[in-house]
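First comes one chain, alone, set out as structure tokens in the form predicted alone.
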Amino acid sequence: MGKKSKNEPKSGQLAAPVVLGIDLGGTKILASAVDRQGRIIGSAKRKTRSERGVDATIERILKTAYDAVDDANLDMDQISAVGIGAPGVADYDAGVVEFAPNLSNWVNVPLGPTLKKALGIPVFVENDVNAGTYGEYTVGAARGYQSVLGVFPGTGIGGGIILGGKLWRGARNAAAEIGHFVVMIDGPVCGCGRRGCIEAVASRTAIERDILGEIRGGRPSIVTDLVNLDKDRITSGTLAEALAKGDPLVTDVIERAAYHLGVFTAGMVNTLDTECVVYGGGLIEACADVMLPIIREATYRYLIRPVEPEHLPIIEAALGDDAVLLGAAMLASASLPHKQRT
């Protein structure tokens, strides 16, 4: 982040339109100027501080946007459009964030129109995980496929769906809320209030819950040496360290979560019949070596129509922290009239 490409276009010498991609998260805002090939040519980041209110957060978004453009040695009038990935439900056509649980008091916020008025250029607002999936589809691990299921386990489990080369948003802008696909009737309570959602079974939050429950029940784990359980969370990095040291408890819990993810993935593929599945997010980045083989094996076992692995690749995401902003940027570019994209 923040490093410029060797082929960085200079002011007044742009060969193709540049767009701005923004990842609006609960804790930080990331922004990058991105060329038509999906190359980052300038970046900036800032803490979100949404507790200060909607207007203050939007002001911080604008400052981060200008910082990223400056880092690219450009002016805002050389930016063709802005794409922004926001948490929660977003109305892409209206540019409204309908509800964002990770942002304080964000209900029906007209983010797109407000930023467009301030910047004087088109602004497109998308759900963050939808944007991340689109980023992997256009310039990441799923490039070249026309139908993609994106699964991103973390604190929760988010998803995105590409069908026929287009992002599928659904009739109410709520498609791919895959974290609330029920996999265990009367299972653990989910954050949504229901029981047995895949998010309540296999997210990092669920994994942490299960590890803590086992430790409190008297089962030993190296986690007690790695984390102060009275005040700290069990991060993905901690899980990776415990796995690397062969901790039996963490290994059991992670393997069980991966198995549930595989069964869930088979159900999604049985429904959508996508060409590939992309797994990303912090949990996968940290624990892919253990989780992905189990996810693959369980997925292929439970497919209603047997498929050879080479015909349904289940692959690790490639874009890391840049997935959302790159996807938002590429969506913005694709949403411009054709003459503005060429």
The other form holds:
Protein chains: 2
Amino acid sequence: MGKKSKNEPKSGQLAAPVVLGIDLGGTKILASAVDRQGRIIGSAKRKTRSERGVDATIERILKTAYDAVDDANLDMDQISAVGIGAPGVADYDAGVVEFAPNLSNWVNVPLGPTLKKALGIPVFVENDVNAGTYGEYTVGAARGYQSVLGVFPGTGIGGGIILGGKLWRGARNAAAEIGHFVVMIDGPVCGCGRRGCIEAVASRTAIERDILGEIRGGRPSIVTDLVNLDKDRITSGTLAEALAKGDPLVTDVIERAAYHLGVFTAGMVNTLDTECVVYGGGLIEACADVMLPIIREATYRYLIRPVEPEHLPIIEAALGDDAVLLGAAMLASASLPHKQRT
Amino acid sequence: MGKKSKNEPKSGQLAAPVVLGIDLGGTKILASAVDRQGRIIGSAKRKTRSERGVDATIERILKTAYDAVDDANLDMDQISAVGIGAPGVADYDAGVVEFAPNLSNWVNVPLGPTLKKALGIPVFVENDVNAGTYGEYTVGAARGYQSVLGVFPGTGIGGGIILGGKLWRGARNAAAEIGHFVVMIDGPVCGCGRRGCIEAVASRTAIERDILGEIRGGRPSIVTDLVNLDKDRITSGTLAEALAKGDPLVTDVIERAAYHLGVFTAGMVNTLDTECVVYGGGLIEACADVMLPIIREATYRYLIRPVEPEHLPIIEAALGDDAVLLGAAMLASASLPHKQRT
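Could you output the structure for the form predicted in complex with another copy of the chain, given that the previous block was the form predicted alone?
Next comes the full complex, and the chain you just saw is listed first.
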């Protein structure tokens, strides 16, 4: 599926207003100027370095924003709004990042108001996975569906929910935290401190733990040739490489994770009954060929109301690393008063 | 909490239009004439006897409807609409019961159009648990909240979801089938044929199975004095009696079921982030004192975003056996064109 719109011609003369989409990640900041059709017309990136503190991080966000606008051959006063996806709980209406452990523990940071003051344009702050799901819904793989469940397995498992054409944020901006649904009482310990969350069963972190456990138990794996296990993590790329080489251990562990994801997806669809499911995230991008067919089979088998697969497509995300910033940009665009958008 | 509004004075002269709410159950039909405030002003009931066929069952629904209207000292031409809750998948827009195993396997029965033709007024058909949740939301325990998760453990475990003040029916009228969320891979066999559904772990049926298993294994229980286990089921009433008498086996099994329900509820709230959770159904009505505190404790402990209990009340349903018909009546009332309602 790959990334879209990366090579569109840049333009200094735009009929429709341009918004800025920003993906504020734990390690890097991505920013792009985006037109109304979701085409990227200029981009920039920079390391986050959140350990330097809130003010320094916001300064780096601003620099990256200006760089992206410059890359689009525009000035900031030609940008109508900013949408930013942040890795944590975000209050969309207030623009506050309530809690973001991956940004060196941000708590109640008024990111939206601060950026708005600096830039002089409206700023909208959304949870990053919600933004990514909204991106896939508006300009990605799930375009055209009115209800979408987004599942993004990587280091953790994030989720996003679109219902009736709208992002469902929940009563406390805490909806779609699907990674901590317990699917195995007394199961493996999760990063959250509890046991048996789907994230502790089927994330890349869980897969890594299971592979390391088997290797320590004496089972051979090509992973020991690919990675220095004393100091490096088993990345999604390494998993993909081991799969490509037919490593039996890695294949077993990943197939099992995919099966669990499928059974879990069925439970989610039994609950939400969305028109489609979109799967993305680092683990899926690297291992889709092996994982998605197993996820699909298990999902359809565990649905309580059987459907033909064409009536519940389980599709791979299309926007890759641009999903969050594109979704944030599209949210910002949709949140502008109508006359500002047209 | 008990039932509400049962003893309101009947009235032949009504300022606001009256709707008819019907609970079409597998064993009995309940019908009530309901005013705009959700007060019951006349009722009737009758056995369903769905084994006699679709036409005979619809005939019995019509008789019960006329009886309820008569009990309210009204004529059918004073009724503005009918809402009916059916035990299965219902297409609200078409009024069709797509699939109802508990009605001797109804498939694609045009219940709404048939009743509409016979009665000459609009008829709205909804899944019974959706209707019950809507009843608790509009005139019951969850009144005033804008997003509600309803959980109804009994023979199975039904659910209902209100989001943004509206019933979420899903893309295929199949939402909120929460009973078949797998919480225990390779767990106990479920009535659906799969394994480890929450219904197979924490419904009355699951509790009965676990108690019987332990009794067969030699563990003593007062249940053997209360029920002839060779021919009778262990009802929710029997469970309540055994709890009241402090039976250790029944207490253990019910406490374990309640714990599983709580962990599951946390997963649902992590996903949906509703303002409240309402628990009803036969098992809860009988055993609320033991089960609800455990459900609450486990839910709050397993939420990934901690909340103060007062910000996520987990409340007991208030409408009892009237929940489905009241919810169906309120849905019908809300579905009427505005000028017909006022």
